[in-house]
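First, one chain by itself: the form predicted in complex with its partner chain, in structure tokens.
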Amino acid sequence: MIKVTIDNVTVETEEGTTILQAARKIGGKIIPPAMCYYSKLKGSGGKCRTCLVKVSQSSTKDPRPMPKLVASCSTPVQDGMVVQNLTSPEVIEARKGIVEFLLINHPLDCPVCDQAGECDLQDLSFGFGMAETATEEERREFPVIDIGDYIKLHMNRCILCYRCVYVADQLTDKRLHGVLYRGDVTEISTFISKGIENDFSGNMIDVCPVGALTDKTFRFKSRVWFLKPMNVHRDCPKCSGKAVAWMFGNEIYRITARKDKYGEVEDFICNECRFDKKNPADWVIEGPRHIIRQSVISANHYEKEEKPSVIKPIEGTMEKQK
């Protein structure tokens, strides 16, 4: 066992660990947010940049601070390792920079998106996001393509976070999609618009961050802070059969996986428990899920709001906040 501090917390973990993990293992507000990196798929990580964190000592050997900001969850932890995430004023000012970046392209159409409520992107912008835009270009615009019956590709909101190729990869035997071109013109995309047919092809829903893969069968539907989501199971001879059923009354509007705290779904669903048993009587009711999020979705569900986590500024390096 090795220690880290973050934010001043001082927490023991494994060898081998990114700092991510080791801030999840403090919990509250001292993890950096993740638009990228998904623990359960091989890989992921690195690219979005958002969870950026100063290492102001290498470890307990190397005292020296490292030369640039790293992302924090790929790189590994070492023993005396000492790492400022919100107390470094450098970090959030880096972060509002990547908040910047990532939004001044997407559409922000989020009152006719059907992610808003649930979008990583919204609660980072929320959270980062400067309030008045400094571009006058035209957004970036893509051609849409259909990629199927049940996911619509919307690649306007992507982000790039290469989730959902990961998925396919990692989790369908033959991957369908995946990235075409560079730069900004970089999209998500099938090879000559085929469509994505395979059983597990709807996680791609879930681990996409904004809006950009949603749900065909609950398009338009309704708000998710409408919904009740309730845990439910069925006996699925492809997949756990463990889902969250989204409902209004006796309706059962979406399917999704169950998600843990971090956003990151707990067991991966097949296709047909996802998008064809919509009938309450295909699956036994388990009880409401609690899910425990900052943001809109959380409204109505009377939550208990877990004690944040007190942040304590460094002398010097942080003006005194009112």
Partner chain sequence: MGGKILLANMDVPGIRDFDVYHASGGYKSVEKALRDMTPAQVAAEVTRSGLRGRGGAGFPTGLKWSFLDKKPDKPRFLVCNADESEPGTFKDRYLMQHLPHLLIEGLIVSSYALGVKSCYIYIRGEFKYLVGILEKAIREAHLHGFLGENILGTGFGLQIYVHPGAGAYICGEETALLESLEGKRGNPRIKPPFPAFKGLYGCPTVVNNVETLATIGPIINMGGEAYSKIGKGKSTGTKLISACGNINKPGVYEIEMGLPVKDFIYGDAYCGGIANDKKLKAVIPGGSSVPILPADLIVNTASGVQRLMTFESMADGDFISGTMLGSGGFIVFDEDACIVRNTWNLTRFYRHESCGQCSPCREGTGWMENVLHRIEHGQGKMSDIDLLVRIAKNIEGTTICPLGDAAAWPVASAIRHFRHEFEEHVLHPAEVLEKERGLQAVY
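Moving from the form predicted in complex with its partner chain, what structure would you give for the form predicted on its own?
Only a single chain is listed, so you will not see partners or other molecules.
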């Protein structure tokens, strides 16, 4: 085990752990934001640059600082390393510039985007976005296309995080889409307009951090904060069958995979569970899903708070009762 200090908080972690993974062990605001890194997908990370941090001390053996900001998702920790995230003005300014860069071509269509309310780019813009941009050039525009029976691609919203490409590479037998061209005309698409048809293609929607890939069966039906996410499961021969049913009353509007506290999918689900099973009778409903209070989805969803007792037990009372 080695020790690393992030924003004046020291944590012990295994050798080979990245700075981002070490920060996740601490938790809270110390965790750098990540738009492209996905722990479940091999090779992800290092593309969006939103997780940049400052290493003010490389290690105990080499106390020199690293000359430039580094991507925390791909930089391994060393014993005695000292990292600055929110405590560094340089990191804050760099992150503001990165958010501005991500928003250069991103349209302001949050009011009509199905991802609104659970969009990582919205959260990032709220924390580090600028009121005005320094660019005057026209934004690139792409037509909205169907890349399968269930998925619609809004390339105007894409930030080229590559997550959907990694999902297709690692979960399916044959990938039919990828990154085309270079420079400011780079896009995610299928070559010669082929359709994506495989049992796990719907997971591309779950891993997309913005509204570039949306569910055609849920398109424009409701806002996520009007729905109640319920943990459900079923016996499925293709996947784990563990999912989240977004319900309005007794009606299921959409099915998604379960995500952890970092917004990453716990178990990838098949298209049959996701798109074909919209009847509540198809599922075993476990109960309401826990919602992070900071999320806009928590609006009108209340949980009973367990207030600590104001009466402290007298020392030795429990032992006497035993």
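Residue numbers count along the first chain shown, from 1. Computed from a predicted model, the values in this text were never measured in an experiment. What we label the rigid core is the largest C-alpha set whose atoms superpose within 1.5 Å from one form to the other.
Visitor: Please determine whether the C-alpha atom of P143 is displaced by 2 Å or more between these two forms following superposition on the rigid core.
Guide: Yes, because once the rigid core is superposed, the C-alpha of P143 moves 2 Å or more between these two forms.
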